[in-house]
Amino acid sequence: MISKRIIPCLDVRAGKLTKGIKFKGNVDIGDPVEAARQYYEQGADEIVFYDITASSDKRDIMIEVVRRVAETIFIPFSVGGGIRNLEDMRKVIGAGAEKISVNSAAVENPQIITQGAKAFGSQCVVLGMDVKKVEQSKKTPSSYEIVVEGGRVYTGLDALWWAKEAQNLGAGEICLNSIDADGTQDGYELNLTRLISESVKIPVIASGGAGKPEHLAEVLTAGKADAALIASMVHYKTYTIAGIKHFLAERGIKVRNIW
């Protein structure tokens, strides 16, 4: 059995670690570089860094913050936000990231996935999907729609179709975020996660809604996710990554780096 990964998510706005609920009401809560160091020392398997306003502000990602985080940790590091072309990808990889996450830019130009996969390998290209539950229709038969620009713009794209399309284009992984569950700490969107996980062959990271270790156990088993993204439950020091891993291991879920 492949080990399940636990991945803290650093949402960054104006160089500060920030957290909101359902993409709204963000408050600054600390220094992303210091948070990355703490999570690395606690046993995180990877770190995800999102510059959450880069796309909506039409600006470049804060590459200096990326570089400082990369110098602080020695585990895989994925970066997203404001990446619009191959040159942006190259800058992020050059600053020390192992993976590039594309979201809004991939919807606008799907070929960026293929270009990135050819240049750096599929394992380096992560498709970020921000998803909202909607009424079932011809346009969205799965009842889930892709939303971009930090949750501001509905695309009309069906989430299940887009996940399969991204896999065909060369994405090596999907980070699947439920806007409805984001920041609520009420649990992941299990139906959405299971739907996507069972429909693609590439790894799926579940995101949005983690509030207690039981939620991770649910999404990694019933939700069929390969990894779980966490934020509030560690940002506010309610739990540690080591504590979460011990909880999962005691329930028979294989995880890495327990000490």
Second form
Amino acid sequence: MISKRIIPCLDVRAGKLTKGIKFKGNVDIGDPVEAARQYYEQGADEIVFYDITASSDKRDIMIEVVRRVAETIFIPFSVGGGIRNLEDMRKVIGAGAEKISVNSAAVENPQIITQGAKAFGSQCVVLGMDVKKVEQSKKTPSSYEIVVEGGRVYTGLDALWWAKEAQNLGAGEICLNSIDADGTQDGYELNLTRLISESVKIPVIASGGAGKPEHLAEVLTAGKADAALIASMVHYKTYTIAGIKHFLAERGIKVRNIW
Amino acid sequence: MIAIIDYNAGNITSVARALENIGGNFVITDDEKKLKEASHIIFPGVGAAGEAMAYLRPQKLDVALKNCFAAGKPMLGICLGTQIILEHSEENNTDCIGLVKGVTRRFPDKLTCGDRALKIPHMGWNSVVLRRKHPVFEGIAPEAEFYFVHSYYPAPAEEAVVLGVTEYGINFCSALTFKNLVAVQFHPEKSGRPGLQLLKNFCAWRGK
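Same protein, different form: I have the form predicted alone, so give me the form predicted in complex with its partner chain.
Now the complete complex, all chains and molecules, led by this one.
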């Protein structure tokens, strides 16, 4: 039976990690390729890169990072951030990424999902959703709303509707980030994750709020997520991927044990 | 020299990078002459069966592949490459190459594991239970997992060709072998060390 995936997320700005990642001996690693290699060797099932480079003239640096990552690790990885059109997708996939993720670009132009799926296959197109809890209303019957620009801008889109719509448009997977839980390390937003995961046929990666292995266990069982994104809890060496997997396996959650 | 067949279907560069990593000598080509000269053939692919066959046929690559197979060259099919080696695919209702008897089917709509509904595509890591030993799987632990991403699966007509089986709501054939051919549904080039080991084994295999 299929294993639940544990996916570290790396934020990259102009080719450098935005947060130092501490590995054995407290080495601070600023190179995303080296960080990816270490997580690959520690048993990550996949890696997500977010390019948060603000200026578009520095975007090509990320393409070079992608190329080097693809030579170094032999597991799937995805790249999100700053992908606005088919040409951006082509560059990232051509450099060796398996998947691209679109977030605000898909809100502005949903057809980008269909175009990407047609050009590269649905399995290549991940919809990134940033979600906030709101009052239930006619506009947001699920009481979850899609936000953009780090949660500063409300789009008026109901999160549940958008997830289904993206699936119909051809998205192959959803990376579901709760802005409310993000950075708290208090656990994933379980209700949101279960609601979305039970309503779509495509896999859902839970994101935002992971602080300890129990949180992953919750979201992969009660939350019905297919995969869990992690950041700080492994970046700062509080936990290792192998340790988290051991914890999950002991609770009967199937994870990949040999790599 | 290993020939990776280029037919405009996706993950060619991933396969090439994995071969670079294990020190395999390869060429990416759609040239029949180069295929004839190659010692081994890798037939990769992601995408849809209909489009793949529509590209292969006018280039006569289907015929070239049949010739390579008949000549006894060791061949490795990957993902879509494996599916279109069979006779027919339910995807776009496509007639395929037919090196092996059987069809490619779509996963049933309501797949479950216990009370849990399973997602389509089957995307992620899963194990392969081998029915027997094979040189291409030599040195790979039985618990090893491989990376899958697909909505269709190979269903060969003859049990004898089934090499490995994977469970995802149903048991499906995830590895098959017939004479000098091995074909897998998963992506060895994206399956970490066990995947690289499989590619290494294939490069050393004589097809017997």
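Please read these numbers as outputs of a predicted model, since none were measured by experiment. Residue numbers count along the first chain shown, from 1. Definition used throughout: the rigid core is the maximal C-alpha set that superposes within 1.5 Å between two forms.
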Exercise for review: Once the core is aligned, please say if the CA of T72 is shifted by at least 2 angstroms between the two forms.
Suggested key: yes
